[in-house]
Amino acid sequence: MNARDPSLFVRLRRRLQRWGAHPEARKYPAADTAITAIPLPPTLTLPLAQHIGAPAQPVVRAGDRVLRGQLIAQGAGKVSAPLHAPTSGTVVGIVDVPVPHPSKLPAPALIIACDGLDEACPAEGADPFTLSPGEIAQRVADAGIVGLGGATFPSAVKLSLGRDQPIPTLILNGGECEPYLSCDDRLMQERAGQVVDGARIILRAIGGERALIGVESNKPAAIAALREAAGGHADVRVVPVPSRYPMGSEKQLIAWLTGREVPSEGRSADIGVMVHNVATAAAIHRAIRHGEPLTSRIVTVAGGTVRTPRNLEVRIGTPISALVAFCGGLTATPTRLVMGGPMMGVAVDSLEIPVIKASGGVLALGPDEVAAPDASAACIRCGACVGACPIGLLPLEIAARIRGDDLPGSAALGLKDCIGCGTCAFVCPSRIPLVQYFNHAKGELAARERDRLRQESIRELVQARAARMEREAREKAEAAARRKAEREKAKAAAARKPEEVSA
């Protein structure tokens, strides 16, 4: 869509005003609490896969002493991210532990016994505006920074997209539309200068011209702090956006701020836009200016059973039991524990699950905050999900195809464009778990695609083997024919030789 056409821009914004949902925010009292660092726990548990892409590969062994900021696992492959020790201590070993993942399967993690000294490696910062874009991207990669809004895509991989083709527009996502969560709100209020400086560093890395910081209009203190920090920087602008879920989704934020839409199954870079979370920008500021790798993050601890909801700065690897204890413990046994937000977070079964780079929240929800598991009924074809879908899909039709085992039909209706925000399920009066249907179907389609590719690979191998055997048989027959011809030729020559002598 052409953002320079005012009529198209206006029509797009009018359409955007109709989608989404307004779940009860429940951000207070946590949103009123300043960020507080919690004490170090006795042990840190660091899963090797805390990002999209290949898990990190350990470079330390059991018994090694490490310092805060020291590399303990390096990135593996083009899309990966390293891990650094969040404090000083001794490596206990690598074991399989429960991690926050929908599968609930254990995964390998490095265990560090903290020594309480918190000794750090020497850190070396730099003036980012004396560095080349490639040097900035490399330092971000070395710092292990990933998307801190929950996506956890390695940030350096995104920054490198600007090497071949400059990306004019940077958008910093300060929406934080998930209920309960207020960690980004407090970050923007208390560390606005880091966010703005991080935005300017990213602009240099991608060859950008302007940065738009989109903040939901229900966060006036954050907007004011960012505008004050951005004063004097003409390339950075703070823009309020409507307070509506899922305004924090990349595609919705881009459409609202620029009037352009990301193509189906395309990337924002295709239309000259890059999106990063505000916490990611602050982490990039610290990595470049101060040489600090990503070893901690801000986490909102909230929910009806938490005695004192707060925003905490936490070392990566800290068990969530330590966060809950710092907040005064629980008033009752929670009905559900969630890592992240209630709409897109991951349910966990234990308070010993560690905080990872993706952990924006720890929610201990009571019975009045969780829908009954057996409350769903038949679809009444009301169309509420259609009006609420931020992507403009037809959730009821997609779900009908999935129930009928017509997965290709669901894909044809745009299943792969679904962002998994859960808005359709939230507004459904029949409480049909639509997003679970869609996630299951996406997984099944991916499995079928992998099976198809495997079958194609097997077929190609079989065909290649048959062709090779046919070629070898042909070459063998040709060689035998040549040898036979040579023998016959030699026999004929031998027969002529006596005749020539007698003559």
Second form
Amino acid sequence: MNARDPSLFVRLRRRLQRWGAHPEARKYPAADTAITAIPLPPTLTLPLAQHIGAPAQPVVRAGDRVLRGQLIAQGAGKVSAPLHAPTSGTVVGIVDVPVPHPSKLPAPALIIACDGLDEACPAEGADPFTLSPGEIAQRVADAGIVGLGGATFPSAVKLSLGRDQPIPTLILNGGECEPYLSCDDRLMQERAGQVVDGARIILRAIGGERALIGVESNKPAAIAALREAAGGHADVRVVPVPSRYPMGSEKQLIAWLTGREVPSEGRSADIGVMVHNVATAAAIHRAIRHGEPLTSRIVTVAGGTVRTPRNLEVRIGTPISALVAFCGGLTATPTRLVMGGPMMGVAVDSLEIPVIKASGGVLALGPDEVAAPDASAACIRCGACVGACPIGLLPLEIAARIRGDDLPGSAALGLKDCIGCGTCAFVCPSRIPLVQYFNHAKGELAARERDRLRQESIRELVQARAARMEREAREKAEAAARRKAEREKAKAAAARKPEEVSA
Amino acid sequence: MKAVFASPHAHGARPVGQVMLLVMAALVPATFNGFWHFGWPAIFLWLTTILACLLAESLALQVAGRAIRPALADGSAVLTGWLLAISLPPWAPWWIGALGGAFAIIVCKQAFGGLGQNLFNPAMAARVVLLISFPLEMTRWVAPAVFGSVHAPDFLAALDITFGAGIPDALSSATILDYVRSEVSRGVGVGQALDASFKPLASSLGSRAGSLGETGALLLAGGGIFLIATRVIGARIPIGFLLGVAVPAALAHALAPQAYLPPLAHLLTGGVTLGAFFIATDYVTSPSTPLGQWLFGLGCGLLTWIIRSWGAYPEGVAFAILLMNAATPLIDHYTRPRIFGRRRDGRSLSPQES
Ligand code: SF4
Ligand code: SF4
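If the one shown is the form predicted on its own, what is the structure of the form predicted in complex with the partner chain?
Entire complex below, previous chain first.
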């Protein structure tokens, strides 16, 4: 499996493909603003589950004083990530707080009262090219780095995949195809060196041959900055990709850049590709070179009701009210608050929700920026959703099955392959809440599957117990028979002996 | 429970009502051309048919106990009436339009469950039912009588034509397809019959006997191209339709020029342009998969040509579209796109294949 460029045929074919949509970008004025750090808030709220996998386990207690960068909760298990104090202060305790999650259920979080000194604990960087791949992965794991594009999968888990199979191609995702968001754009412009160095560190960790940085063509400044930073490195290449939603989806970006599709029941490593977000690469650079754990991120604050939209560098755990206040506050009550982008972000109810590792955007949207889905609308079968789906699904048919309560039918049409990108709902003239249907059905199907597995394991347990009892009974009977036989043999021997004597 | 707003939070499509408005806008030139050539009776018939559709829709919604206003506001009933009206003989009596409109809405649309549920295009289904039930009224064509010309009926005479005594016998005429077919059956060659009746440019701008709006074939095509350009409809079905008619017509005409019409005559007469751009592209009754749309368009065209060439009727567009409508669920089923990361048969790609 070598790192190859797509053939001419693949290039032609991908030009003919018409999936996706072109939502209004609305990246300005925020995209023109340089990244600005905001002042420390009085308290930070750090949910223990900011990543995919098991929640982190606190290693500090109420009353403890902590320093910036100090471990406050450690990863629990193979897929997990630790948390570090974003500034110095005192641990207040662990409380259940609202978090940006679609379920809207509160989750436990560590609260830190900041002391304003921002005292750091000593950190030590290293030259990645003197470290072994395993050591790089370990340091990335210890730094609490997760996918910053929103997926929040622990990055170190991905890095160690390189040990099991060859992964010649690293792709850095600089797509940022969500409207409004420009945090990655600014990062690539202002810290291109960190991104390129991060790419080279990852290449070393996975034993890759080349890194492709895919950037949507609507970010010429980012492309130019990255090209300059990558100048001396033959193994890093910046490749512009068309601006089209969802080009920043992992599968779509891989397909565009390499011409290969990630198998539906596989992962990208199976075809020799690994994808990391550009911000993740920059975080890896800082973790390895400077020993800095992940305690801050760049957030785009935008939307029609924000007075001065801009890009901010924010400590994890800062309430979004502080971000909004730094942007001059709101001009009107927003119709909807969204964490993340407008296509896949999560609607939240309050400004007191904290920024977490996944938060690339805080959007305060006005009435004319928000979709009003209509659950009672009829599908006019226009087929717009079919043409738009990047996965080649038939959203209208899947939704019809779900509306008719035929969940197995929806699964048979490929619901499991749906990446939830929302392109179908975006282009639907009837404004049918397609993604809402799909999420509901996916949840329901997963619950049924869990239920089935539980039933199965119970049945297996019962069967195993019956088999064990049967085996034990048989063994008992056999043992009894053996003893009986021995007794009889002994008796017979005893009966024979006198004859021998007499003989 | 707090309200849950599912993503996406943005929306970027024209609402349904706007889609319907654009389709109507695209119909305006051909319709006005029809009014110009066929005068007041055409206007009366057009109004009657649309009104009948609106009334029928309100009635059906009332009976079903559903909200009337939003359903009427989406414009689909008006559009159905409009499409039916321009496919009728322009001087047909009012009750043809009224009956057809009511039938289209009540039987062909609402009985199936309303917008989005019907199998057959309501306008074409109504047209065919009218043709079968009232063959006389549905085949009484008139030669164009441009507004203000000697033959053009004035307002009162027009009222009498649409709502009263009907068409004065002296004025009836035949469509090009009718004429050619009867000439050919008398032993006259296609070429000669066509020369006598078909002038490509004039004929396709409305100077011929025919349905209210269909005679402006070039105007309809223009409207259709406008709809493709504004992305209201896709290009696959119309292109497929036109090719489906033109390719077999060209082959047959090349082999037997005296027995088969040339492709241009096929494309510019009858309802081919109306069908290809406005009827076959009806979202509800056509396939939603890309490959399915090609097949559907080609099928409509081919069937049209077959019916015109060998069928019992001189015109075949409506029948062809209805037949393909019936096949649509099947086409959709067998032309599902390949899912990303999977093979055609639905199994996951292996790393080597992908
Ligand atoms: S949300 Fe799912 S069905 Fe809709 S476009 Fe995206 S992948 Fe396709
Ligand atoms: S886009 Fe909406 S209305 Fe059109 S086919 Fe899909 S679900 Fe139906």
